[in-house]
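Presented below, as structure tokens, is a lone chain in the form predicted on its own.
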Amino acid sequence: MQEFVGLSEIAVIAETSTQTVNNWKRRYKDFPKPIAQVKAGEFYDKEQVINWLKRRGKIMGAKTIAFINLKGGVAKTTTTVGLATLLAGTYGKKVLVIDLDPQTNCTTMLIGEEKWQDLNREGHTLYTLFKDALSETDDFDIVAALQKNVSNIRDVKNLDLIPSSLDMVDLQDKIASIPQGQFYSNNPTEIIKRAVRDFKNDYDYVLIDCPPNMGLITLNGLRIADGYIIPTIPDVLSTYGIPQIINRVSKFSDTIGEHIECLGIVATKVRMQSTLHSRTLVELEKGNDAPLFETIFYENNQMGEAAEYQAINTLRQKWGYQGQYDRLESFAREVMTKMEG
């Protein structure tokens, strides 16, 4: 349900004075617009205000990033997991990974296939959450589903996961038909938002691995995201859908009244001996669709082998000794700079 706050309540949330909030209104063009104006004053959507305060660094809160590409096989999941492990293991951030992709690759990379099978059999995956929304049941247990201190790397702590399920494939086309609920409160794009709202801001970063489409499951991830990253191989097929992604997210952002920033494109599986890859990188560097991250991930066998779940001691051992770890660290620094200023 939508909550409203006045200027004095905004001041309490931001731990400042009402005069300072008034100054923000005048100074910043992107300050949220009032939802209603009555004799008592202006009232604002509380969620929009909190998100604005987070973006401006006025309050703490989880920095939430979705990873999207309409094409599979572009190292989207590897990039998500790599960033998560670096943020948690190297920079000491508390990180939550939400796996929305029915392929479950992100889940199995972090907890292994055997553990995933146990959770899936017991109903402790996001499949149960979306099934509840469709059938108006209450079977999903977020406490049981939330996997604490995951990762097969000994040096990585404070990395948690909400796992996906292969069964979510059967739900993707049905979510639009969820019952509207009391007072028309059920929104098919806010299923994840409701599930994590009580603890999302306990984390420094929330990373969301989205399916390779712009359907309702992906929109659930974008609904809680501050921004999104597009991993792509620099070739024709992988980059073809980038303008469509940006356009669709922009329209969705306008519809919900929340700013969702395109943080940029990250080039993956790059083969420098390929003239096509070199030529496409030159085009991406122009930034016509979105900014290109400086960090480039080259194609190599060890990055692919990193998807295997086995006990490992260090991040360098996990991601390899041929520059892959250094590139992940560089990428993590770029992301933190964009999100933390």
Ligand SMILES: Nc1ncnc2c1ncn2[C@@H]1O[C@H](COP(=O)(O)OP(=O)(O)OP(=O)(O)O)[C@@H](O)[C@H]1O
Contents of the next structure:
Amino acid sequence: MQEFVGLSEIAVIAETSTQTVNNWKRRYKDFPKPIAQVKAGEFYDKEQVINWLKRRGKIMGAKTIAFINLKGGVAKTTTTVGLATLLAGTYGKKVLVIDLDPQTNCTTMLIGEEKWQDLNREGHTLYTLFKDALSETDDFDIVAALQKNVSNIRDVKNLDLIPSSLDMVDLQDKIASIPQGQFYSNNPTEIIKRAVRDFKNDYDYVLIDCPPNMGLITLNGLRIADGYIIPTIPDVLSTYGIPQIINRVSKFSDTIGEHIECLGIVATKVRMQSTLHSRTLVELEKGNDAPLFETIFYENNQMGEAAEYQAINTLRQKWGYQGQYDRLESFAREVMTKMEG
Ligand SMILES: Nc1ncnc2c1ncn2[C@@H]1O[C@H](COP(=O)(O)OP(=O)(O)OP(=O)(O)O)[C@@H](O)[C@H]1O
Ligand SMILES: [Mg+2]
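Other form of same protein, the form predicted together with the ligand, not the form predicted on its own:
What follows is the entire complex, opening with the chain shown before.
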């Protein structure tokens, strides 16, 4: 339900004066637009205001980032999990990973295949949540689905996961073919938003691994995202869809009246000897579509093997000693700077 707030209430939420809120309103072009103007003053959508305050670092709250590329196999999952383990393990952040991809790679990287099988059998995955939305059932149990303190790395604490399911493959097609009006849920892009509303802000970071398309499941991720990152191999096919992604997110952002910032493109699986990769990197560095993260992830066997779920002690052991850990660390720092200033 939409809630309205006036400037003085915004001041209370942000623990500041109404005068300061008035200054923000004048100073920041992206300050939410009032949705009603009455004698008593201007009224704003409370949720939009809270998201703005959070984005500007005026109040605490989860910083939520979606990882998207229309191309498969560009290291979206590896980058999501890598960043999550560094934020939690190295920087002591409380992190939630939401696996929206029916391929469930992120899930099996973080809890292993066996545990996933158990959860899937019991219906404790996002499959049940989306199935509920389609079939007017109420079976999803977020408490049972939310996996606490996951990851196979001993040093990583405070990393939680909401798992995906392979069964979402069929659901994804069904969802795509159903007209909006036929959803039980009155807004099919807010299924995830409602599911995490009560606890999302207990986290410092929420990272969302999206499937390689811009369908409804991805839009559910974007609906709660403050920003998104586009991992890409610097080659022709992987970078081809980037302008389209940016365009689509921007349109969606306008539709929902929330700013979703393109945090940047991150180059993955880079081959030093490849002239195509070097040329594409030069193009990406120009930042015509979006800024390029300074950190580059080179093609490396150990990063490729990181999907394996087996007990490991330290993050360096997990990601590797030939600079892979250090690159993840500098990537995490870049992300934190963008999100926290
Ligand atoms: N830096 C790297 N060097 C070598 N291999 C890598 C690297 N990063 C990821 N990989 C491997 O590349 C493959 C694709 O990576 P990943 O699964 O992370 O991509 P994705 O974009 O999530 O794919 P999908 O679209 O299928 O979800 C995986 O086998 C992964 O282990
Ligand atoms: Mg993936």
